[in-house]
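Encoded as structure tokens, the following chain is the form predicted alone, with no partner shown.
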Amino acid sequence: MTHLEPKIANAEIPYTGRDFGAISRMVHAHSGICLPEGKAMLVYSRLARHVREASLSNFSDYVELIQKDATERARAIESLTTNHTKFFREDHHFLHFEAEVRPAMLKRLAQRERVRIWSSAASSGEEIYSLAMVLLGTDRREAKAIANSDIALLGTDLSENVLSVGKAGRYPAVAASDIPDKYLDLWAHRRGAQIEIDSTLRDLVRFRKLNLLNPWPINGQFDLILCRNVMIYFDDATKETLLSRLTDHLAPGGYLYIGHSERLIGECASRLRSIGQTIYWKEPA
């Protein structure tokens, strides 16, 4: 693409196809996210504010800035990262977890074994908190015993901004409509125009910044990994590499949940068995 559509090219801040190409290549190299030409307007709308704040008059100068300034580059990439999520999104995963995975985990915890769960693209935390609600259940006494067992839940994401929301555990009150009543009354408390996740859950979950394309400072394997609705932005080579690494970090007998429009590709497809809608199981050796 050498020229953008007039409605973009004639925008308030000069913006060319070359600018978009440079930004899209930078985003792909850093995060694996692909930005096709149809995303040119999205890039403009999300970065125009940064261009103004940098007191620059055009996107070409901003491209030059983010090529040299790592802090501003990270800020730009974070602005271009999609973070759409909600509580109990794609509820078939939580139903499977409640019926098939949770009972086995509770049995292992009762036998003083360890359980590890990883939400690898956790965004602002709704996914991992939904899972924590199901795990702890609806009985306070049982929940306390579970929380005091050898269990750890990890939520990681590329964006510091969304991770800070997860750590705080506060969401708009409208989010309560996505939480089943049996969990809502116990694990989310209304605070004016917000709901606050119960401290038992907040203490159970650890949020960490992690770029899935970079080396992972993670030891050991997980009994359940969620990597949902992030691979849709990657090219096939990136998906294949990521899925292989996720499978390596999945314990034998563990489960992988992916997004509703995603599929396994590459060598991991022979290492995992499909047992439900976007639910995969790693058979014990």
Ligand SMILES: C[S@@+](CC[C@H](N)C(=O)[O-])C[C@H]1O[C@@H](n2cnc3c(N)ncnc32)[C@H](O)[C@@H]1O
Given for the second form:
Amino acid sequence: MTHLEPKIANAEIPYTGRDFGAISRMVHAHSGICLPEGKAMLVYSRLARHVREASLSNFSDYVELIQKDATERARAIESLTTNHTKFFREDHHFLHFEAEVRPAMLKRLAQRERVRIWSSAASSGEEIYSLAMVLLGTDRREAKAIANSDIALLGTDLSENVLSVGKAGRYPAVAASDIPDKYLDLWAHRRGAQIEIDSTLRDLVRFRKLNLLNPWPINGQFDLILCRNVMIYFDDATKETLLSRLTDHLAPGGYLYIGHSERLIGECASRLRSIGQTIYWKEPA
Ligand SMILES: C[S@@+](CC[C@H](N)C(=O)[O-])C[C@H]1O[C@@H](n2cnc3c(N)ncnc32)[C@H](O)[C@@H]1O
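Other form of same protein, the form predicted in complex with this ligand, not the form predicted alone:
Every chain and every other molecule in the complex is listed next, the one we just looked at coming first.
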């Protein structure tokens, strides 16, 4: 019994500090996400439904289940991820991309070179679709030429639930207010209470499940990697390893965008140059 127990003694489903500790260690080992003791009730509220659905009467039995059943473990971890995102979140990155990165990318595409962009904690896709809107721009004819060139945009996440939203490209209509009008008119269409991302963009972006802690089945390097608002959930050792791997996957002359409260740590700091607010550049060798 730990000091967590009095706090959770009234929980409808029996749940102890020991259960929380086991879940927290398991989530950290499989996803890198840290769940400090203050998150004990959040874990309860997010997993109680799973315990009931598994026809179990307490969390201890559920812990046993997720220790041996990888599918249920993945479901539990998905439920414990925080997927908050929105279109054009932290808009300085999209302004930097439009002014500094896009012109050079268009030149390279016109010369039949390839361009690769990766949103590495994509959640439901708003981030990578925002970038795709800026990349394609506001001229339909130019956009068509860009879309037909050697360009690939990849959105990956641990959670299949959010990836399925990204693949469908449908969002509540209220999300339209986050999209600048010049892009909204062209790239999102009203469908009742929802907006639907234009098929040109949906065809351009590939969504794949990928755990940043595991090996990445990715060939080649990227011209731009976004890794925003996921490292906040990781401990320093996990951040350091991740940043080092992301830097390896960045092409010389490529850019890395990270979240507003994140920073570079470890050896990657000597390989990347800070060139703006949470914007890093890998100098060509
Ligand atoms: C708060 S969202 C950030 C979304 C977007 N990048 C943004 O800044 O708006 C964090 C995302 O990271 C994902 N995530 C957490 N741990 C992960 C891991 N180990 N591998 C891949 N994705 C992970 C979560 O599923 C979640 O969708």
